[in-house]
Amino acid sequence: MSPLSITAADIEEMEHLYRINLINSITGYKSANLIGTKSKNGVSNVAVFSSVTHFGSNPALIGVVMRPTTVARNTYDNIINTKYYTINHIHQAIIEDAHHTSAKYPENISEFDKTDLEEEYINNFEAPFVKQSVIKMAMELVETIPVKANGTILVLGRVLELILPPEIIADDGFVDLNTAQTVAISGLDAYHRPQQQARLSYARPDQKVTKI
């Protein structure tokens, strides 16, 4: 069967689901959090967002991409107000629960009390963690960067405390996922548990990788 090409134009015709369920899954599996915040008037809120990636190890950064602020945006009006979050691995086990927290509860209920979540709060810090994730991350807020190409928000945080099973990270720092049982996401509402299928070596000009 020949490839099947799908110009800019194609895109923008499609039916609306459609197009969204192309657009989110063609760029293949991402990661899979719980996003915890607490309101100015101190209720709890935990969301899915599959848009958590790297942005450097020093300082430590994360950012997660926010939708547009058309409507009302909990999560983001949480970090906004009180500058503080945290990012909490999904793994195998709670996976139904997770998805659950992508629906639009009203800001004066807390996704903890539709679902089977448990917040926990560890050394004083002010935004509540998902108790039943293996991985888990203080955030504080750096900057949140707007992105005038479709009114997306990027936000930008700095790493105040990671929370983890000391046995999965190994002598050189690497975090362990297949261990922490942590899943991925593709598309709005697959979730995957990937495996690892190599460890390889630095890479550098006219060397041959190898396995570690």
Second form
There are 2 protein chains.
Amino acid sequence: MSPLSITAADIEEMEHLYRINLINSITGYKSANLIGTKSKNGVSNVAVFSSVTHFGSNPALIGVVMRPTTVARNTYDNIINTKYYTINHIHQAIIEDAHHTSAKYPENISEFDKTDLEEEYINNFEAPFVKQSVIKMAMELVETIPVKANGTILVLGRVLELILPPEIIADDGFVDLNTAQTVAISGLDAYHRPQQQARLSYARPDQKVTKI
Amino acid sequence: MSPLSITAADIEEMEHLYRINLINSITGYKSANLIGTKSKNGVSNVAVFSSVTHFGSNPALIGVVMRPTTVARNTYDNIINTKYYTINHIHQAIIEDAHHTSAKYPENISEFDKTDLEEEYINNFEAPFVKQSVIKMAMELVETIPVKANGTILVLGRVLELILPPEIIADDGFVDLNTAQTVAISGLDAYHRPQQQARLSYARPDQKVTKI
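Let me have the form predicted together with a further copy of the same chain next, following on from the form predicted on its own.
Now the complete complex, all chains and molecules, led by this one.
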């Protein structure tokens, strides 16, 4: 079939669920992470996010897109109030429980009590890690950046500590996410296992890139 | 082996290449897209980006992280000067050429002339699409948001037109990226083919999520 053209006006007129399924798919594969936080009242919280994005390596800066008016509100409020949170990779074995954290529980309920995800406290860091996760990060809030166009907020944090198995780190620092069984998300609800096709050499003008 | 703890101080002291390989890996899988632009002088440009991120569905808003002091400068300048750009999915068959666009060519050289990627003009949109891409978007600049912490800039745009094969769109709007052969990136240089494990049902409190 020949390609379909969908305009901004078409998108605006779509039924809500159709639109969010479509537009959440079109950026490509997304990272799959659980963000762990604790409220001022000591209630722990864990929630799935597909918008965790690299912003810089030195310092190590990571952004997450949040919409404070949705279910992510507990996570957002906790980060603003405490300044600390964790980012934990989702892997194959915890997909269902990770996805379940998107259910709208009231703020006095911990998703750790509603799933088999276990909270873990490491080196006195106040926010809960997800015990099952293979790759975990302790994060400190750096900056919240409001997006005028639609009221979302970019929450930017700095990596305080990175915890992962040494055997998945290559000699050059590259982390083997296939072996960690980290998954990717597409759309709102699809979980994928990626398989590495190639690492490619640093690209230089007029030189063919090669597999490394 | 027991998990390794890497602190912010450790990250700061790392050798540059080791650090960027490591920190670019830890957010998980990333989207793999080519951004097409045209300069004021009519030189076309195409460059690989792994930071294309969903910001909202209504309007359809997409963000890209750019560092104007790097090779991405041509893309950034062209977007600022013309307001228009395209986002094109990278699929299995064009991985090498897509990666090659990260080579530092001067601004008067088009990466379309240095690779087998072909520029395509659709419906009089002024920025070039990548002909080979299965999923393509015409974008209009909405907002540039400076990140104080490290001088990167979040470039936020609105989808004007989305072009894709109708047969990969499910009845509920979900797009089958596996069939589109869209790839994911990890680290700086690894390209992956994801395989869908499951779509999971909308999560509701105290109900088990199920495969849909």
